[in-house]
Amino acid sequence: MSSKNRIAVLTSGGDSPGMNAAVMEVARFAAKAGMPLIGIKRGYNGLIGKYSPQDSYTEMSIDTVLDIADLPGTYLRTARCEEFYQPEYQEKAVRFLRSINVAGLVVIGGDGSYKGAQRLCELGMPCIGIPGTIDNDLEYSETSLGFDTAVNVCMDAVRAIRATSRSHDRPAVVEVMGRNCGDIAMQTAMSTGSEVLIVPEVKNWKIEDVSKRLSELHRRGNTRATVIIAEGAYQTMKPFDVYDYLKDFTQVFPGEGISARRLAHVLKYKTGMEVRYNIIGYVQRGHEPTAQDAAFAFESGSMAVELLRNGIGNEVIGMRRGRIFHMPIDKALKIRPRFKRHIYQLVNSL
């Protein structure tokens, strides 16, 4: 690939802090290499003609991106694209990229985004993946863009919650993000001294065990313990009929199933303590990146451009033992998550 070849960049899947920083660094290093850059809007949707041309892609220059690095969200927008699972749309995307003289694509996203990039590579379009997911659920890399920021946001929130819990002698349930991976919850619990951790990797966990844990902590003098739960953990709990349990209480619970609010109420009635609940939510996504995430974006942008400049595609970038590296997409996607059970047990044993 010559230095005159044009490349493109897109952000896909859920937004994460550091995506804008990565886009900016791709633009800076592409400009240094003399490689024109196209920004694809709204993830893979921008490649399949779902929107008008002005809403699908844009020419990117240093002047365009210098001010976006510290912005939350993603300047190029992001969205999931169900159509992209279909081969005809994947082929259409490659034809589109070639029609605008793009010779390589940088994809910033999670495992679903990587699978799309893998398919484009199979169709002859070189792609480089940069991990952008706050869940940190790409096992091949120690971290991903946004994870450190999300943990720091949760840490600050939990510290504030624990301060008022201490003042009022009230336990708290705090829900953080993490659909299939409990890394945010685990790091938050470790960094705040929280006493109860619930993650989706542990199957058939019981509300009764959480209640017993809180009651035991109370007997030991801890009247303001914190329960950290990942949002996906409700799906892995042992079946519990929250309505049957709460039918004798006056609180009305619209909707179905368990939630942070319902979990707090069940724990309140089981333990006799004033258990409150908090959901940290999208503030984890829409926050300025920490120094660690911004630095990772810098190195990733540099490596992505260098790989494409040298005609190398079908690779993803990651961090291992604090150092940036790259490996084939297919090998990265085959690495299965390894749950840190010893950390989980430590948090729930102190």
The other form holds:
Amino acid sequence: MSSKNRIAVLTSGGDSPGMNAAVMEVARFAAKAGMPLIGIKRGYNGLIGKYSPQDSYTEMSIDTVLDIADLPGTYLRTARCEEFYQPEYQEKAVRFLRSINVAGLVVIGGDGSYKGAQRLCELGMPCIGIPGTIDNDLEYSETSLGFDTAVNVCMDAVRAIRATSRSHDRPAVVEVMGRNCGDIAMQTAMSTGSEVLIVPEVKNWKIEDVSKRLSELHRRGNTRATVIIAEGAYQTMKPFDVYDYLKDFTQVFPGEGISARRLAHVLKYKTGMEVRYNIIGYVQRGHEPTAQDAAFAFESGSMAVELLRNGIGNEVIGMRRGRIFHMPIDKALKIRPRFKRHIYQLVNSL
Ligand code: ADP
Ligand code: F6P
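To complete the pair, please output the form predicted in complex with adenosine-5'-diphosphate; the form predicted alone was given just before.
Up next: the whole complex, starting with the chain shown before.
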């Protein structure tokens, strides 16, 4: 293969299940199209000369990628890159890519990574974005690589937590990831029959209302309800409640802000029930991809290579009504998140 049609791929931002599968598919479709592939390591850091060449990029052979496809994590490593917000580093990245004869770049990451790709496109380097984030906070696409896996991890964990809650007749608070997006929490609550859902999209929610709801459920015979809280929701809680109810607990947990542990303690204090807490954490990111995420990786890899092969850049790939599509990065980034309030209300209504 000549280096004429060479392209590159990188993973950036938080890792997400399916990133390796997407890299493998980019490699397989690139090989089929006769386009050599370079893997850029550690996100945008690999483009700006921050590390040694062997820590910054590598030729991707089919042999390598076949071994990594269904591994969790990202073989290329991922990272945030502070320097990349500055134009001089973006220009340096384009110069570097040109110096190694790269004519197009596939960026697998979230909205931050897409903004980096947008800058590279403006500087004349065609980029294609594949949505890689468990948070599902890219509104233009119905799903992103890793979201389905994260939800399945949460669902399995919550089912197990509900089993022990049931055995002991006691409620549980379960914190899931998602940054400022409540999608993982919402999907987890629906798929487990959880009774209480708290998401960052709802501003000024009150602990008082959550405790009333738990007490009401208890009165109706539900002694083992599950409260699913998205990690970003602590920031949107009504502060008055925090100060009012936490003052007794600051001595017990000094220096700790509101957290799943504190929420559970406040609820225990207010309802008189033995509320326990759980934080699901990084298993949501470090799991093997589900079939849905791996299949999305397959289609995304195929489309990314096809677009670059046709000289098209400045586009991102997404999924809508089960169909893969692409659209301009700028347009995709302008679509504001829409909160599925009806689902939130339904979960909290039963
Ligand atoms: P994600 O891609 O998951 O949203 P981040 O928001 O942390 O993750 O972004 C990943 C990286 O993308 C950042 O560390 C930075 O290198 C790059 N990036 C983010 N925003 C911009 C921006 N506005 N301009 C240039 N690069 C950006
Ligand atoms: O964006 C993915 C995500 O896992 C979020 O859900 C979470 O808030 C964040 O990354 C944590 O990032 P890190 O572990 O890299 O600090």
